[in-house]
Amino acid sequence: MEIRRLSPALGSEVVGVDVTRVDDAGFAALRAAWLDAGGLLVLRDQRLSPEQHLAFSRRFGPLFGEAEQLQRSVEPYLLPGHPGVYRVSNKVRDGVPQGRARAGAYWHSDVSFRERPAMASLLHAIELPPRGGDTLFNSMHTAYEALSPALQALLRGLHAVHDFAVADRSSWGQVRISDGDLDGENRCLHPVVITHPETGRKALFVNPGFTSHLDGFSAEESKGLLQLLYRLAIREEFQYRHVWSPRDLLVWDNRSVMHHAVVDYEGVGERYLHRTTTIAARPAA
């Protein structure tokens, strides 16, 4: 196993390992890098089927189809068989969509919406279009350290209500919710700075996706704070970008790490991932 950081910011490349193979040492040095990159590991070469990327992801926690259902409006593009994975594709077989078209083209984390929220999400890329399809990662935990105390310390002392219908509102309306979805699992109230619970560090906690608005606060003042912080996270430095290779599998962590895929290859090619999501502890101050 060879591990090579890939940015200042965050991410790490893992060669020479076969994930369907590490034992329990293995697993928590794999583990350990992850953490120690910010929560973002890329897993080179890995030839999964979906039983075990299943089995791989549940070494990271429980998982969101297995031990807790996810949105209802998800449900058709899961993987048939399969609930734990979700299909990311803009194939079309006999007019079927084979899994969710444009999924992420915008800065969110995973699940933020319910109390207990994405931990890790483990995305493997199955088919790629011959360019394009990038996937951009911000570190959340870089974004706090560089604000001033002073901003800091008024964050520290706030919470934001994460909402899935605001993916629905939203300009890129790449979201459609059924109205199952507006029953009250899908909205939620948490810190706005979070401390990681298996390293100490801080984390902003708010993201475009799903964030709706800061509790206590005017519509105009919320929406001004949220902007200067969007601004401020996702700075070029505090970034990596994901140029995808065959058989690549990513590792990222939510509670640390927004992402942003690039849909910029309709009409290049066919592109196909299957995703696992575990979930984490109810976030922390």
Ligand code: SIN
The other form holds:
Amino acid sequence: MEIRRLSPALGSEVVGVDVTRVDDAGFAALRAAWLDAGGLLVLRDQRLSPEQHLAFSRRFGPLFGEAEQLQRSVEPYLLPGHPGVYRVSNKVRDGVPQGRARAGAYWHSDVSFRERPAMASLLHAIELPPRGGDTLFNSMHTAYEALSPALQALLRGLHAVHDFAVADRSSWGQVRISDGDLDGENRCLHPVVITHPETGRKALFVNPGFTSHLDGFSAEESKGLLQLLYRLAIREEFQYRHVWSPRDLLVWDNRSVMHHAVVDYEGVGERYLHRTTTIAARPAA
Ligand code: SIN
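Next up, the form predicted in complex with the ligand in place of the form predicted on its own?
Starting with the chain above, the whole complex follows.
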């Protein structure tokens, strides 16, 4: 197995590994490389059936769709017979969408609106357009570490409300919210700065996709402070931009990383990927 860093802030590429065949020592090495790379691994040339994708994902922990349901509006996009696999795609066959189109086309950390949000997300590229459809990843560790000590100290005492209802606004109406999505389990409070339970590194944990407001602040104060944090967090120097190749498997850590799908391929070609998502412990300050 060969590991190569992809950008100063985050990300490592791994070649020469077949994730369907890694033993426990190999998996421990991959997991260590993942944490060492700030929570982003690019595993090249993985030929995975849905069952193999699920089996590898379960090694990171229990999955949304299996151990716990995701929000209702995701259901039409789950792979029939495999509720742990979420389909991301602009393909439509006989009028039926083959996955969620424009999924994640805004900065977010997966499922941050749950008390136990996403830990690892594993996205496998099955069909790609001839150009476009990149995914941006920003390190929320480096974003936090670059703040002044005074702002870090202020943020460490704060909490934010995360609410799936915000996705409707942040996705320009692309995320359709079902009635059952707003029943309370898709809204919760998290610390604004979390400590990674495995590395001890601190990270900013707010995102434009799902964070509604800062607890205890007026609407204007909350909006102003959150906008400042987003502007500081999405700086290019904290970023890795992934240009997909067929059969890439990306594994990112939602406790460390915020991501954004670039939807610039409408009318250019079809994009079809499978995502599995593991469930984290409740984030702690
Ligand atoms: C997602 O947010 O999981 C989708 C990312 C992508 O399609 O690149």
